[in-house]
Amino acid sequence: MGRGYLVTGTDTGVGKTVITAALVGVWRSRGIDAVAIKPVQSGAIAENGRLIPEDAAFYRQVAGLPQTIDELNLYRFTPAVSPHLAAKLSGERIEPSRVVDFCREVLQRHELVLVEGAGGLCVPLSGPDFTVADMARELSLPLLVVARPGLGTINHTVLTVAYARNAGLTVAGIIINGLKPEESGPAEKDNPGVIAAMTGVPVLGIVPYLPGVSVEKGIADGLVDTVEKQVAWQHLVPGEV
């Protein structure tokens, strides 16, 4: 089996997608089979009679990935909510089995695996009893925490590091996402080093807001070469470091 690690955020909405699929591209320019998955996709979109997980489409695109939506997203629904509340809505039901499933067989293909997560780790995906950090668990996955650059970010990524070790789960790496240079002033040059300092855990890379880049619209523009040069991706591949 692969290596993987489940890709979480401090927040929805940080970044967790666009660091995803970057990595991804920067590890395939290197002749790594790595691959990214998101096993539940909560605001698809509705494109010729069929749901779209953006996320997944967006991995592709970025990636160049060769497989197909369906191979890379398990579980898709139109409400832009909760993953668990989107199902119920749909009138379908998450079964987390079958995601653990899902997951595994791609881990066992691939060398490199991410598995993106929806929300935060305390997001349920089918209910209270199966949360991003229970799907985490059940696949032994180390986490890559993706977090903001501004204030309030220390206090959202040492609380989500200190969940995920009380729950049993190890934390590879913190990648702070979307730092404007306008908006770059003593407490975002502070937060890396006192987020590192308090967690033990490594901050692997600081990027900064790239406006050519829009998982919406799907839009690239420098983003793998960026996270290349800003994230030490070389200490999340076996026996880069």
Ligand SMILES: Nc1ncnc2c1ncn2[C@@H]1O[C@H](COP(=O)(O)OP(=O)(O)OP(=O)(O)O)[C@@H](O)[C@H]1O
Second form
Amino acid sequence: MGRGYLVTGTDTGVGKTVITAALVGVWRSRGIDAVAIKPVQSGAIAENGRLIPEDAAFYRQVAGLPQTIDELNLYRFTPAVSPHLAAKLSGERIEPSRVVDFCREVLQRHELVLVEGAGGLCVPLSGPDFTVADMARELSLPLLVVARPGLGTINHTVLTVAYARNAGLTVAGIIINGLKPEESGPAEKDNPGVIAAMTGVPVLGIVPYLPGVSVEKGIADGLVDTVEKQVAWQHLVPGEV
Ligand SMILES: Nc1ncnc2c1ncn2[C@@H]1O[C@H](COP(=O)(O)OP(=O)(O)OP(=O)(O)O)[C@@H](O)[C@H]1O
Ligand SMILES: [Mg+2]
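Same protein, different form: I have the form predicted alone, so give me the form predicted together with this ligand.
Next comes the full complex, and the chain you just saw is listed first.
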């Protein structure tokens, strides 16, 4: 079985998909058999009578994954709400065992796997008894936490790491995403060091805001190259330092 991480965030929309797709793109360009999966997607887009899980579509495009969408995503729902509610509104139910089996099978077949959660750690997948944190624990996956650069992020990130540890999870690293140079003031400069000191978790990189990147539009200009330079991706590769 290869190595895997669960990619979570301090909130929804912090850039989990952008970072996930880019890391897998970097690893694959280095000859590593890496893949990213999104077991449960809400807010899927209806296109020609099919539901497209946009996060998995973005990984395929950015990282050049050969897998089909169905190999990268198990459940998809149209409502853009928490998965437990999106499933309910769609007249379906998320089976935790199916989610776990789906991820395990991918983890067994590849060298390095990123599993993207939904929203943050406390988000219910099937309901309060099976959250993103529960999924990570069932799969014994360490976490990779994506956080915002600015005001509020110390609190959100430290709380996320504390909740993770309380739930018996380990946190392998934190990546700060979406830094706009014009907004880089004293807080943005100070936050990475304070977060690392307060959590004891390494901040693996700070990724700038890239105007040519959009998950919705399926564009990723300069993304993989930037993440290759700005993130200590080697830290997450088995056998590398
Ligand atoms: N570094 C960046 N530069 C420019 N745009 C970005 C960057 N990171 C994220 N975005 C944009 O911000 C939005 C949210 O990013 P993303 O979809 O990766 O978040 P997420 O945490 O995966 O959200 P969800 O919880 O819905 O899965 C997207 O429109 C994405 O294109
Ligand atoms: Mg996402």
